[in-house]
Amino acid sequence: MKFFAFHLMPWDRLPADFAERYDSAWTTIPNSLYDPLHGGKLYNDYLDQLVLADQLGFDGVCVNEHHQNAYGTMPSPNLMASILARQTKRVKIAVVGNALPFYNPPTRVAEEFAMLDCISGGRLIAGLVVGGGPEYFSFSLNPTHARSMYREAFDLVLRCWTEEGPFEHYGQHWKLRYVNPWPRPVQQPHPPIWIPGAGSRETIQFVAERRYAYMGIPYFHLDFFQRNFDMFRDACEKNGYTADPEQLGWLLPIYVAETDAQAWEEYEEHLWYFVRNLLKGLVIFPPGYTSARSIAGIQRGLQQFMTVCQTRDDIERGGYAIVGSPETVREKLQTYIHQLGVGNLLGLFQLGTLPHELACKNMSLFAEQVMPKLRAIGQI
């Protein structure tokens, strides 16, 4: 079992009446709400939390890419990963990921990921993603091209890492006379590849076919994860092999305090800030972004999305977040990890407005009192 600290780097100062005044935390949210001086403090606090994960014994840290939003103020995860490559010594650095259709040409991703792998001494995990629905509005990019651009860019990045250059590339979306990336990654033939998904059949089949790792996008009911992970295992069987648990990752908010009551007292207001403000507008799928069959499944899943939760009981019953004492968190995680059959746990230990000091305490308690006992269980 591997444990990762995942960070969104959220904006924590939306006005109290944000949910009533604004339609979304994405795309059209006024950037006058952003205070650069406070933003600088947040970036440094958040980086310190990920460096702490290295010191506490986590297996890895995760950063990701989002644009024009308050949910995750990290338009360039590679910048953050480059700092972490220097300031950490041991953890894997998972960039989950770079949204390939937004890079022109996508060989830029192959170059920057290779730089990160070199600087970190071969600790990069490469996330290669389609990009979120709202971001196709932010980039004014035709969403009907999303999948074909992604497939072409994906294969081009792979060629950059595995074929000697220079070579030519003439595809549907990019035509490049000279492809000859310097540097090349330390890990051969290429860094491990993770691909996140929210239930798209195309994504699940693609990941299974290529034998990469599938990371479940969070904030859904446990039943939604179960269906998607079972679908992935079935897809692997159809491709002639049995899925390894390390090909599956479960991402979710986690908060640990000394007692169950103290955990909820310290955490609850920050969780609801996240649910009611930062998730607003996240699940927008522009026309053509994915297939009709997949969008039908995703829409059914949205009935179990975290924004439908109204009470603490809703959160706990659906397993949307695991909150409590070390013993409570350990028992719930042991049960759910076994049920879902995943080999990677990706925890959001800072969420919404959760202050730096509480985020660090949360990570420390998890690392000292939860993680070792889950490791001791072995492949649960």
Contents of the next structure:
Amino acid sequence: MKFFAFHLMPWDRLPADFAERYDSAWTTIPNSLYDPLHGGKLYNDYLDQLVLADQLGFDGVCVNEHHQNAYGTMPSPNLMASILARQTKRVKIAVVGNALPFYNPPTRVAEEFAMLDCISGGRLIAGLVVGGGPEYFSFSLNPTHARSMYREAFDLVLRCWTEEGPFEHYGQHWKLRYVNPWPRPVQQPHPPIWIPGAGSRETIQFVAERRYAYMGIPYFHLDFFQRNFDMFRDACEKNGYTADPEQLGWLLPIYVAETDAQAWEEYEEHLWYFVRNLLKGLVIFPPGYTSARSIAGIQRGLQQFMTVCQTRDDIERGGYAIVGSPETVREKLQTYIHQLGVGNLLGLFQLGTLPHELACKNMSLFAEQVMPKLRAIGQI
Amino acid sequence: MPAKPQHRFLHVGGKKTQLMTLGEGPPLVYLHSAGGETEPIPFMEKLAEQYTVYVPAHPGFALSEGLNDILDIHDMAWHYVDLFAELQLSGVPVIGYSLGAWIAVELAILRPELISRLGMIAAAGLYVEGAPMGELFIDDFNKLRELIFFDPESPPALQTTPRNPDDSQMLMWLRAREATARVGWNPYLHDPKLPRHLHRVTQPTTLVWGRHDKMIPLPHGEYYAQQLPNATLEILEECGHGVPWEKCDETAALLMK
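Instead of the form predicted alone shown above, give the structure for the form predicted in complex with its partner chain, please.
Every chain and every other molecule in the complex is listed next, the one we just looked at coming first.
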């Protein structure tokens, strides 16, 4: 069992009446709401939290990419990862990921990831992603080309890492006469690859076939994860092997405090800020982003998305977030990890407006009182 | 009595294409909007009182295929060059609505001889400074009805959008959105080169616009009217972007006179 601290780097100062006054925390949210001085403080707090994860014995830290939004103020995860490559000593650094269609040409991803792998001494996990729905609005990039751009860019990045340059590339979306990226990654033949998905069959088959790792897109009901992870294991069997639990990752908000009551007392308002403000207006699937049939299916899945939660009970029953004393959190995680069969737990230990001190306390309690026991169970 | 529609499939440049025909008389081609109206609506039936109305579904809409070969609006216009050839149509009236009107004017530039006169209803295709188009690619059907219709609670407004994710229209709706996005995502529902070509469109052209169109505001109609050499602009009061539904008889009368 591997434990990762995942950070979104959210904006924590939306106005109290945000949900009534604004349509969305994405794409069109006025950037006059962003205060750069406070932003600087947040970045530094958030980086400190990830450095703390290294000191506390987490296996890895995760950063990801979002643009023009309050949900995750990290348009360049590679900048953050490069700081972490220097300031951490031990943890894996998972960039989950770079949204390939937005890097032009996508050989930039091969270059920057190789830089991170060199600086960190081979600690990079390379997340190669299609990019979120809102990014296709924010970049005005045509989502009906998302899949074919992704596939072309993915193969090109892999070739960059595994073939000797220079070589030529003539694809549908990019025409490159000299592909010869310097530097090359430390890890050979290339850093481990993680690919997130929300249950599209095409993605699951692709990841299973190539034996990469599949990360479930968060904020869904446990049943939704279960279906997708089962589908992934089936796909691996069809490819002639049994999935390693480390090929599966489960991402979710976690909060630990001294007692159950105290945990909810400290956490609840920050969780609702996240659900009601930061998830507001999230367009998960713009037109053509995946097949119409998949979108129709996933739209039904959205009836199990966290934004439908109204009460603490809804959150607890769906396993949308795990909140409580160390014992409660350990017991629940033990049950769910076993049910889902995942080998990577990706915890969001800071969420919404959760203050720095509470995020650090949360991580410390988790590392000291939850993680060791879960590790022990994992080894039996 | 409404005319009985005939449905068939054509192969147009290798693309399976759904075609409906309606009514009797000389041919008239109707090019549908992003909403994908490819089944008879009262407006088409009105036209069918005097014409054989051809209603092809654009690639990627309804049961038409071939979206992989369409990368922009010009590919779409070339598809219609092929379709007119397949149907041996030339010198016929063409009426387009919204996305369809944009395709019609692009076709008129490529092959003027195919079109005798143009009816352009609430046409896409232009970027007009100070008159931004509405955001069509949203998931909220209530907002979408407000954007398109003068009266978002009217029966046609409610009938033309799916009501829930399990609605049987949903799959066709998602296909329509994908095909629209393919040609209209960026640049957003316009062709930056179009204004420089409009002087070539010399056919008699009738532009019909709703005074209260929030999707493609009236200044777009005024710009077309200025730039097209032989065009008149007809403005309908108490009417939004849903012109064929909201002002069915008036629009048909303006375009058939």
